[in-house]
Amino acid sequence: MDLRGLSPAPVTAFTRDGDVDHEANARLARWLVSVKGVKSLVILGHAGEGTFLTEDERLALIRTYVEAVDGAVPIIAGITGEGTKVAAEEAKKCKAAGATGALVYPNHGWLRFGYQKGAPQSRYKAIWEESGLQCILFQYPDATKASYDLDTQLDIATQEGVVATKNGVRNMKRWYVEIPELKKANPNLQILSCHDEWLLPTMFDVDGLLVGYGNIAPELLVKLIEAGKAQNYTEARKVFEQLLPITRTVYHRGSHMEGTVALKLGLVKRGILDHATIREPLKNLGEKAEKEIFDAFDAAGVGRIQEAVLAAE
């Protein structure tokens, strides 16, 4: 997978009463590959409410967006199962439904107790052995107990069948040792920054982006990919600044869930959904919350998309 791009965390779509609106993703999926720059398209993970769909759902929407992008991406589905051996079979679902490849999320129980040596290296071969996904390297952030150490992140970047690595370490002190490790033990390595709300001081060292803010602002997103790996620090500046009111609505929150809510919000300002349905346990923003998100994309200049350019995807 050629992820040197934009690669979105869609958010899931349901209907007013709940269940998965396959119609209102495709579209959504549409649009998004439609802007030049997005390399792929990675579901099922935080962003997309992956832990709170059944397996069948997650599937079906697999399926869903595999037909809609038409081989225009790759489809990235976000793996949590528990155990090595159901995350491995997951794996192996999520490619029978039209999977190309794997963001590798920790074990949970790790989140609170943290892992043993090598088990994340062993999550990672029985997925790419049992399934043939290429994998993604996740990074946790620093303060979580599933942030691997370096040598963890050496081991798995140099596994057959891992392509990038999504970093979110949330800790630049770690960012600027590890990530030329990283780079120096394998220099095929996809380097992704998944820092959300505080792009800006990762985009220098890497090859793209995958984070959830690329549902909302593809376009200005690409924009600052471009700036970053042109190291044309005013440019990238500028977008950063652009954004920045939408950031702070979105982002700078008090729980980075509240994100999820936020970015379905972004999502009826620009005219892609119709309504921010949730599912428990995320909960409503309020209207408050709501004006102060669609008076940031005023403000940013990040608009509708108008309705021709819809019919058009």
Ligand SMILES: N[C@@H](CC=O)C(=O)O
Second form
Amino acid sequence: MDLRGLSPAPVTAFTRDGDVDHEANARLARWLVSVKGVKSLVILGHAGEGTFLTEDERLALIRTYVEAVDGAVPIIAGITGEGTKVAAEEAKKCKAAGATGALVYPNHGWLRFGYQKGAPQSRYKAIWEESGLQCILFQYPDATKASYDLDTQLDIATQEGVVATKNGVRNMKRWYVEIPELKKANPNLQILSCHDEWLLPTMFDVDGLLVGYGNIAPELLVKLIEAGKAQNYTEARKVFEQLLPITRTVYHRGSHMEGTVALKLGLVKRGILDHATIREPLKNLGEKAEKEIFDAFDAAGVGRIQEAVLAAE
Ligand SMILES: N[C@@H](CC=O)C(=O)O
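Rather than the form predicted on its own that you just supplied, could I have the structure of the form predicted in complex with the named molecule?
Next comes the full complex, and the chain you just saw is listed first.
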């Protein structure tokens, strides 16, 4: 997979009754791939409420995405099963449904207890060997116990089947040391940042972004990536400042969970979704926050996508 560009992590659209809305998801998929610079769609992740869907719903959503993008970009599925065997079997089913890649989540028990040495490596190996899905190494924040130390990352990054890392370490001391080490160990490893709430400092070291943010402002994020790759700080800063009202209302919130709700509101504002129905445990943000989010898009000059454009996709 060539992920050198923007890989949005789409939300999952629901009907007002709370079922997966396949038509709305296909519309979102078609719009996102119409943006030049979008290189893949990463579904069933945090932004996609992946763990709030049943297995049947997850596989049906993959099929919807594969059909909607019609080969334009690979579909990458979040793999979240807890046990290594469970995750490998989940990946195999995702592959059969049409996915090309796997964004491999850590076992969430590790968030509380930490991981035993070697266990993350085995998880990636099993998923690759069982499914053949090209894997993305997901680096969690330094503040969690599921954040891999450098040796673990280096092992995974040089394993067969691992093509990229989505790095959300949120510790620039580690970022500045570990990203060059990963590149040295595997020059082909694609480096993707996911620091949605402050992307700018990471933009000059990456091949691309794998972000929920890609749902709502893909056009500007593509420009941010281009400026970062050109080492053009002035231009990158300009795009970052333009996005700041949106960043503040979507990602500078109480928690990243709220960010997912805010992404759906943003898609309503942009005319892609008709409503922002979510699934529990997510909660609505309330009218005040909704207005702040809608106003932020106006302040940033990020407008509604015309019906005619959507119909043409
Ligand atoms: N940006 C987030 C959301 C995840 O998928 C992160 O850093 O993990």
